[in-house]
Structures are given as C-alpha cells and as structure tokens.
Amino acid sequence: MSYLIALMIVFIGFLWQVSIDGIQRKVTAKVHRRVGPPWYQTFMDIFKALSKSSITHGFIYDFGVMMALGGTIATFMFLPFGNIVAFNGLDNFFVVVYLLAIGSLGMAMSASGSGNAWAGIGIMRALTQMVAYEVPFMIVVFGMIHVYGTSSLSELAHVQQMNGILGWHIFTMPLGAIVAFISLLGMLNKVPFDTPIAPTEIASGPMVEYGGKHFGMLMLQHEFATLVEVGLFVNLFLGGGNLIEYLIKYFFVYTLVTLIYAVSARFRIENVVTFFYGVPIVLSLVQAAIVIFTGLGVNV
C-alpha cells in the first residue's frame, strides 16, 4: 500500500510542480513586461526532450542521469505532501538530506563525465555553492531538532499546527526563517544564487552537453529536486498542513522565489561564498543559540 501511496504522490507532485513552473513563467514575464509562453509551455518541453534522440559519452554519463532521476524521485517519495506521508517512520529530515545528496552526486557525475570543460566548472560551483548554504541552514534546522527531540518532519509540522498560525516556525524562529529561505534560494539555484549554470558565463554550465532524452530526465529531476527543497522549506518553517493548505502555502513560497529571480542579478562564485558564510550563518548561530540554551520562539 505504501508504494502505491509513493507513486501517487510521485504523480500528483509532478502534474502539480510543473504546472506551477508553467504559471511561474508567466509571472517573471509579466514582471519583465513580456507575454511568455502559455502555462503549459514545461509539459511540452519535457515531453519533447524525452521524445527525441541523444549523443551519450559513455556509461558515467548515462549512469549518472538515471542516479540523478531516480535519486531525487526517491527523496520526494519520503517527504510529507501535505497530511500525505508515504512511508510512515521514514519521513526523516536526515534521509531526505542523504538522498537528495545521492541525486545531486548523480548529476555531478555525468556532467563530469561528458569531458566538457564549461560543465566541470559548473560542477565545481555547484559543489562549491553547496557547501555554502548547506551550513547556515543545517545550523538553523539542528537546533530545531535538539529542542522538539525529533527529526521527523510529520511531527515537525504537527507541533506548529498544535499552535495555530502564530506557531509557525517562520514567526516563532524567524531569524532561522530568514536563514532558510536565502538557503532555498542557493538550493533551487535561482537568481541570485544560479553561479553553477550562468548562462552568459560557462553556457549553462554542467547542462552544456545535455540533449534529447538526457535532457528531458534531467528537466525532470529538476522538477522533482524543486518539489522536495520547497517542500522542505514548507514543513519546516511553515507547518505543512493538509493537502490543499500544503499547496496553497508551496504556491506562495515559489512564487515569492520567482519575484526575486525575476529582479535580481548574478552573484559571482566567490561572492556567494562570502555572503552565505557572513550574515546568514551569524544569524543562525543566533537563532540556534536561542532555542537551545532559552527555549524562546518555541513552544515545546
């Protein structure tokens, strides 16, 4: 039962993340004054990358495609949609983090195994990227554990429901919130944080040599990466909740991100280095220090 559960969540996450990205679209381009296209224009493009032919460069390259895909469904699998938790007991943060880890390895090593140099160096700031917003916001979500005593992220969204809305992580905990939601910036690697696939700079970096079929899986995996990092953020910071109310509030928390990526620019690498590992993993460390040792923004 558990597993057609997981399937259906796969099913529904996927029609529902890619519908959003569609509706996204138009939302940046109404900010930049243009028409874009219809909200559907995602669905096409994956159905027609998966539909056409593609080069391979060897076993790596292919065999790091399929471990990105399937690593990533499989993370989305174990993370609370809304009140819909697939397998109970194993919606854990710690195994969310580990196999979200094993997708984004995954697409490390086909990119590197295409021999271009523009996706080793997209590789290499995506690497370098994560170590720099994965630290602040560990911080932040470590200290949420220490104080509930448990890592589950079912139980996590209950406790800030027990509450009401002003038991809400992003009010009790909102420097961590704050922490959070710039680290989701860095995870989505959106404007400012998009360093590792910059365009304009190394032609879209590690997706430099990507076409056809591998393409398509990978707009997939891109697809499901984003259901679970904003999934995470909505859990964590915003109480889950039911069904409709988990994707009314995931709207919200896109959408904000697009408004941000529609008026941004750029960060260089080093610069988000910089960034990440100065105000917000202060802020952390802040947020961190008050729940543990005071207890305050958290009613246990």
Contents of the next structure:
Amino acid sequence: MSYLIALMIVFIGFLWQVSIDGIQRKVTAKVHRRVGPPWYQTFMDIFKALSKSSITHGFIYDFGVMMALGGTIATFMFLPFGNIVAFNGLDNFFVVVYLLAIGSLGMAMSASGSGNAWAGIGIMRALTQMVAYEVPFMIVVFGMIHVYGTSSLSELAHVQQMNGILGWHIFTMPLGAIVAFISLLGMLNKVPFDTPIAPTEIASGPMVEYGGKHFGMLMLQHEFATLVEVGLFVNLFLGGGNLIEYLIKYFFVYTLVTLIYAVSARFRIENVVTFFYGVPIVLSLVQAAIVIFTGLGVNV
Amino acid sequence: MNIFEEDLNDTITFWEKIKNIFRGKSLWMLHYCTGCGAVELPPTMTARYDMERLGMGPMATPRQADVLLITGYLSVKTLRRVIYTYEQMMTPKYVVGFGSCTLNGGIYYDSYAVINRLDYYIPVDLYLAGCMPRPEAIMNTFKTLENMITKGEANGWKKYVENYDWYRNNQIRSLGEVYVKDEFHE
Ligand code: SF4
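Just the form predicted on its own so far, so send over the form predicted together with the partner chain.
What follows is the entire complex, opening with the chain shown before.
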C-alpha cells in the first residue's frame, strides 16, 4: 500500500513541479518585460529530449545518470508531501539529506566518466558549493532538532501548526529562516549561485556531454531535486500543512526564488564560499545558540 | 553515428507524429557565430523579439542542441569545425543557413579561402535570405522551421546519413583527411 502511495506522490509531484517550472519561466519573462513561453514548455522540453537519440561514453556514464535519477526520486518518496507520508516513521531529516547526496554523487560520477574537461571543472565547483551551503543550513536545522528531540519531518511540521500562523518557524526563528532561504538558493543552483552550471563560461559544466535521453533524465532529476529542496524548506519553516496548503506555500517559495533569480548576476566560486562562510554562518550560530540556550522561539 | 533505425523510414507513424510535435515545439539552438549574421541573433534572443516565445533558447553545447545556425560566410578552416560540431549533435538535427554567403558565396564567391555552397558539405534544411536578415526575418524562419518539423519535412539529417559518401567526398576534397586524437578513450 505504501508503495502505491509513493508512486502516486511521485506522479503528482512530477506534474506539479513541471507545470510550476513553466509558470516560473513566464514569471521570469514578465520581469524581463517579454512574453515568455507557454506554461507547458518544460513538458515539451523534457519529452523532446527523451525522444532524441543519445550516445554513451561507457558504463559509468550510463549508470551514473540512472543512479542520479533513481536516488532523487527515492529521496522524494521519503519527504512528507503535504500530509501524505508514504513510508510512515521514515520521513526523517537525516534520511532525506543522506539520500539527496546520492543524486549529486551519481551525477558527479557519470559526468567525470564522460571525460570532458568542462565537466570536471563543473563538478569541482558543484561539490565546493555544496560544502559552502550545507554548513549554515545544517547548523540551523540541528539546533531545531536538538530542542525538539525529534528529527521526523512531519513531526517538526506538526509542532509549528499548534500556534497557528505565528507558530511557523519563519516567524519564531527569523534568523534561521533567512539563512535557510539563502542556502535554498544555493541548493537549487539558481542564478546568484549557479556557478556549477555556468553556460556562458564552462558550457553547462557537468551537463556538457549529455544529450538526448541522458539529458532528458537529468532534467527530470533536476525537477525532483527541486521538489525535495523546496519541500524541505516548506516543511521545516512554513509548517507543512495539508496538501492544498503545502502546494500554495511551495508555489510562493519557488516564486520568490525565481524573482531573485530573474534580476541577479552570478557569483564566482570563491565568492560563493566566502559569502556562505561569512554572514549566514554567524547568523545560523546565533540562531542555534538562542534556540538551544534560551529556548526562545520554539514551542516544545 | 548513433541514430534510430525507425526514424529513417519515410512513412510517418502515429508515434512519429507525436514526437514531431514535441520536436517542433522545443528547439534549442547552437549559434555557430561565424559571419556578420551573428549580430542579429542577440536582438532576436532578448526582450524585444523574445525568441523564447517559440520555445527556443540558446544552448551552450552541441550535444544538447537541435538546430545549428550557420550565420554567414564560412572559411575553409571554420568549415572543419562546423562539420565536427554537426556530427556531435544528436539526431534529429536541423541546419539553418543565414544570408547569401551560405547559399552561393555572396560577396565572397571568388575567394580562395571561403567555401561557396554550404550544402555541399552538410545538409541545410532552410536558407534565410538577406544580407543580413532582420530579426523579423529570423523569427519568421524559425516559425517556418517549426512547421516543417511538425509536418516531418525537415529531414536533412536523414539525407546526411543516406548520402554520407557524397558529403564525405566533398568534405575531403576541400579539407583533406584529418586524424583526430582521442586521449581519454585510448
Ligand atoms: S550574407 Fe551578407 S551579412 Fe551574411 S555573412 Fe555574407 S556578407 Fe555577411
């Protein structure tokens, strides 16, 4: 039964995220004062990519793509989607964070298997950026987990709903929410932090050798990774909620990310690291200290 | 080369039609900016003419691109890179030639360093008239290309597979044989 639910949320999540992606392309276009593609454009792109031929650069290249896609879909199955939890009791923060790395590592493995120099540079940048954004994010979330004594995501979403809207962590832990939002921009590889896939300087970085079906699978992987990352933010800081509430909150968070993305320029990779290790890490430490030592802002 | 056998048939099946709709609606282009025509692409891409309305966008690498834009005259040295690039693209793939230089040599028709006709070397699906074409003409061409793909008429890449010997001979006559060294997969 839980497997059926898991397959169902994968399907709903796919339809939702890909249409939202098309709508975000419209939003970006409106910010740039142009018309923009129709909302179903991303479906067209994915199915077109899957209908083309593709070449292989060896076993590792093929296997890594499948590992990335499978790992990311598996991660998404463990995340609470609204109030639907496919595998009860396993919707744990550590499970999600641990499995999410499998997707990135699969992609790193297969991209280096392609033997292109740009891919190597892109992966180096992607992993460096990962080291940068994970640390402040983890400090905030570990402080939260320490106080509540649980790392179950649906539990953490549930405790926020007890005091109504003002109980959400975005209001009770504002510093932590800001840090987590900045880390979310880094996770999504959206423009201020799109150093790994810089198309104009390193020709799409890790993606440089993928074409046709492989690229279609990686686009799918990217959509599911977005679902997981924005979903983590909604569950941890906006209090989850039932399916409709969850999807509305998801839409707002993703639109905010897009608005920032539409007007900003790119950091260099050393700027990304020094940026994350500067103000955000201090804010996250302050937030963790407040939460752990005074208990201010959490309702245990 | 890596191709689908069933894609090479001339009869269009039901699935072919559906695939053609997807392929027509989402065209990623690789603008191989050789000649003067390239300066008309930035206005076409940016806010004023907004190429993304047709589902088109620039792609950084030939592996992901569907359309190869040859924007102007090609010298013999550049031709070699164009052929490498064309052969790296995934099938189905389309070529658009800009301006009179790709058609008959244009103002360089008697030059020793510039090739005269592009479609001796790679198959061209659509020529775009003008020296140089306006962004409106470029948008119009893309719309035409989209319709051609949806109807299944843009099959230059099939011609390239079927008449490979003829293209190959033309290429060798202009360029000579080249040896490509692949260090990674040795
Ligand atoms: S056709 Fe005209 S604009 Fe185009 S490359 Fe030739 S000379 Fe330049």
